[in-house]
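First, one chain by itself: the form predicted alone, in structure tokens.
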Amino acid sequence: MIVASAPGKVILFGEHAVVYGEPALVGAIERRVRVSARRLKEGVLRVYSDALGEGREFSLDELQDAGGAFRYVKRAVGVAFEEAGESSGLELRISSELPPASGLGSSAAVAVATLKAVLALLGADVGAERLASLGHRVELEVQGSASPTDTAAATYGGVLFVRPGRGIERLSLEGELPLIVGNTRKERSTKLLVARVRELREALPEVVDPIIGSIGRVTREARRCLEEGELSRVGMLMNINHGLLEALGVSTEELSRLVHIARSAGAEGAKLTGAGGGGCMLALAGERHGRVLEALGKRCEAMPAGVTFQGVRIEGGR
């Protein structure tokens, strides 16, 4: 048996304005989807969720099908076999410390933990950007669209700067980011969210454009106070950063009420993450940790959730 676990990953900076051209900062987060695989006689694939607390099994030739249950789990035990160049009968057994469709990867960390557990099964020995690309894969047959930040997230670990059209660059820091995250479990979509700002920027180029140009700017200048260890200044920024997704409309009354009872509890800085309307703030809590995760969590599903400097593992294995 072999257990291979992936990270979780936020959106620091840029969402929305990544869209555009403008970069992103994007963190992996130490909740973990953990994946054990275990060979088997028979031709199938049987899978469990302790997080659904429930098991399908599947033919090997289902595999190709991206759709329906366990969908990423299935496509990524069929590229891993086309890798391997092998297939074998598999028992997965998946259990996750993210929360479903909350905006915090799960998709792409179930896919890359799948990934490394079944190849490191079949004695198939990928290198982390071979890994990063067969994840993007996955979520691409799954999705129909998807960009790579995810996976990568999933695959390298730490803090990655993205600039859509030139790569993925990961930074070198030193030091804790402690995070805190609050989930307002309400589902939303980003497809949606995408959709309206866009509208809106088509209706008033000449207001939208200047904030997200500023978007843009605030998550250039975090990348510099990041390498730098200036966590006040990263905070402030968060600030920022908020009002302007506020001004573009993708925040609600519940996420920017959670960002400021972060802040209120002594939050360096708080802001949404991710496409909005509905899902994950995120807080820098800095000194004040226990403190803002109290007042978080009597609002909301509060966890801390600090950067994470190693990305896929393997944890176990005989």
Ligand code: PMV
The other form holds:
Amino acid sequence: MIVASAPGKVILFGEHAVVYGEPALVGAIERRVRVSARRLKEGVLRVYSDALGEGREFSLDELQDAGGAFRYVKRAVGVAFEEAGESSGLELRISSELPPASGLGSSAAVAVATLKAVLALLGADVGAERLASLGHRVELEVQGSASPTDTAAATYGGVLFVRPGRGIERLSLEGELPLIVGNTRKERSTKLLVARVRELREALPEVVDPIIGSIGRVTREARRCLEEGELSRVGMLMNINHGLLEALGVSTEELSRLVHIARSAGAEGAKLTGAGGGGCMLALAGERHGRVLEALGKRCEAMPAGVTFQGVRIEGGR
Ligand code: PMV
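Given the form predicted alone above, produce the structure of the same protein in the form predicted together with the named molecule.
So here's everything in the complex, that chain up top.
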């Protein structure tokens, strides 16, 4: 048996502006998806997930199907078979510390951990760059469109500076980044929120373009502060980024309330993370970690989610 795990992600800075060519900063978080894989004699794929309770069985011909239950898993297995030039009956068990559909990158982590486990089981392990690109392919096939960001975070770990069309750089950070995620548990559609910002920009380009440009400047300055370990300035910049996202209309009453609760409890900074409209917010907790966690926990599902430098890995359960 092989066990592989991959981390989820939070967008630290730059969501929405990245759609218009500005950079974004993404951090892999120490909440992981684990996939254990073993060969089966029967020619089927059997998948069990902690979250869904029961298991499902698929014939190996169904792996081309990018829809329905376990679609990321099915496509990841199909892509892994293609890459390895071999297929096999398989049993996969999936457990996740990431809430699904909340912008924390759980589908990318599932895709990357499944690819890693199955390729290792077949003796066809590939390098990180290839794995990130296979993971991105799985997301594209299932979702229709997807940026390479989530699968890159799941593969490499750490904090990534993403410049659309110009590649992804991994930063070397000074010290830890003690983050707390607050989940409103309100589902939202990234596609819809991106469309809403596009409409606002079309209606008021002269007003909205400078806001997008400011988010880009905030993100570039945040990169410098992160690399130099200036956490209180990172917090300040998170607060500014949240204000700019509010100006773009993607915050909600609940998200902004949680952001203010975190700040009042002593966070260095707080902002919504991801597309907005529900989903999650992020606080940089600093010394008041316990207080911020407690204050947020009274109002939402709050969880510590520090940045992890460990990308996808084999857990050694051979
Ligand atoms: O909802 P999330 O966390 O996947 O974030 C979406 C980020 C956006 O910038 C709003 C969209 C995108 O494709 O970059």
